[in-house]
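Heads up, the chain below is alone and in the form predicted on its own; it's given as structure tokens.
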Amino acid sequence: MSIQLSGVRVRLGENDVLRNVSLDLDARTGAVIGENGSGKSTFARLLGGLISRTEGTVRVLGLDPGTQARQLRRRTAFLFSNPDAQIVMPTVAEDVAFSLRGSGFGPDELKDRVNTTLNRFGLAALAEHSSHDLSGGQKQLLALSGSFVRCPELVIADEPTAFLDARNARHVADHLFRDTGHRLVLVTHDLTLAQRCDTAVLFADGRIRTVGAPGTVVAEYERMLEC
């Protein structure tokens, strides 16, 4: 996964949200869990470049989210748990090219690649509808293809299938964690989507409580929701 921090405070307003962070992660996927407010979605939009640190050093995929942000969005994609928040055009092959705004693809090269997204998202017989009149499901499958047509290094997921039912939520968890030669990390309250991924972080206070394998992260979550 390439991801290193050490060291890393933010503070956000008047409260350091994260303190101290220090970790090293190289696995395919890695799961983030813990309580909300515990800092989770901060790491998360603090690694895709969302939100810069106060203090330490910060590396993904080799590069400094605060100082090389544009290069950096151009290897990831992040996902937030309400595809409301990343749907920007009118319908739906639309808003997927739109994603590959710059990308320097003629025409036919960029139909094709949105044609081919579409139909591995099941959204193939949906191209020409409104975005956003789409069930919450379709939605997120387009955030999804809006994010994978440009075949990023790495995706990072916050709550991804915080609003779906039981059968989108496993949908879109599938295309996740599916290998396509891209990395995950996975923001979750779900502890059985957690232990499919190959490592995990606890966040507990704004600081990492555990890493390593999820079964052992997860089962230290649960000993620490019992106190």
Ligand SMILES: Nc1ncnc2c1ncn2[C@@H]1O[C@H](COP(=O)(O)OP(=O)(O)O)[C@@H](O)[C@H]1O
Contents of the next structure:
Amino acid sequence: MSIQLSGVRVRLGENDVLRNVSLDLDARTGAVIGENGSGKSTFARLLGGLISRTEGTVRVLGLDPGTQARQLRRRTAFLFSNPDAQIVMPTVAEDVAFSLRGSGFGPDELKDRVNTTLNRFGLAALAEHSSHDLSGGQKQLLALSGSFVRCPELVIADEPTAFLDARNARHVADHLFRDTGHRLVLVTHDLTLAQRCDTAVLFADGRIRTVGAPGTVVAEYERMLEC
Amino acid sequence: MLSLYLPGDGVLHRMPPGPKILTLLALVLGVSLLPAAWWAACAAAAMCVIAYAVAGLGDGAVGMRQFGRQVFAIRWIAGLTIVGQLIFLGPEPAVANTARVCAAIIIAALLVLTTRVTTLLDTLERALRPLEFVRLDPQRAALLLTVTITTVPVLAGLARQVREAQRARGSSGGLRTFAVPFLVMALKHADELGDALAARGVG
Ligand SMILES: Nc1ncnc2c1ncn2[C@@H]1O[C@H](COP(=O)(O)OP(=O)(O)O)[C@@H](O)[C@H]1O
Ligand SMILES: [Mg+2]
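With the form predicted on its own done, generate the form predicted together with this ligand in the same format.
Next comes the full complex, and the chain you just saw is listed first.
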């Protein structure tokens, strides 16, 4: 029910970036692994409604990201590697509040939600701080706050720890995995993180090569890298 | 260049955003319409100083510390404008024109210094609503203006990165060697930001 693709092809420019992708994913947390250029980001962006399929059918939370992108985005959050690109407002609290624009909350309720979220991600003391002057780890936590303040049902994260050091990467991952009733699709090169998921998908050359238990899929990926 | 919000409770901070925008707009127009004469340059400078003094910025120096920061921030614009005009127009118009341009920017900066971006966004959205009938989406337009303002520090950061990378490679850095990587990074940022805005449910 959560994510279903059948016979999906995505063409970008001159290339078929995804080819004949079919998948039925209903785990709470799913890892997406594969080499650079194998189509992981394209898959993630497809799920988030940021690009549309050329062929086939896609259902995310029962919605078609191609035609119901707005409704879908209201229920999903997307996290990128580069936190700088995700920060819009000049101060931390304003940036989190920005995610709630147009959601119809009154000023008190809005403030409440922002504060609760900032507390949860350990940013409460930085609420009035300039968001562009945060450290890389803090920026990614701010991006997480901006995502989670909307209580998404599905979080799609495209290598969210790629720019972080080990400690911050772990910190961000812990937040992503903490069960707050959301599902998680995690694109990652960190195979330890992939092992923490309930299921894993291996992409190779624009196709899905294997889906299954993370242990098995990661082992296959490592075999693939050896030859 | 565009400085960020400065928390405070001075006259401008307390003024509702609509009238504040109109007042500052009138001042900017006022200095822009001054003639190209020595006395006009003095008048433009005086208007800036007075505007910062009465704004109540609470910087412990009657607004003059902030005023100094703004002047420093636009030193390149000032330099370029005055050099170009000295060559073609002579001293009096050059000084007067430069003073007018700088005064306009410095007075406009008072808006960003004393208004939260969120407030600015709300106000712009409301102000632009009548334009809906010419098929302009006020939400999008306000967001575009706001993102433009808030992107300035990011672009400044990118420019610094490019310069540092060039210095690290021992290049003195001509305009071309700066412009190409800078444009690539800026466009990449624009692309990512567009995605991020869409993903955050706006835009
Ligand atoms: N906008 C685009 N236009 C054309 N080709 C693209 C575009 N975006 C990505 N590609 C190509 O699609 C392939 C897969 O890219 P991507 O999904 O980003 O892979 P991954 O995230 O696994 O590294 C790459 O070969 C890339 O060059
Ligand atoms: Mg990628």
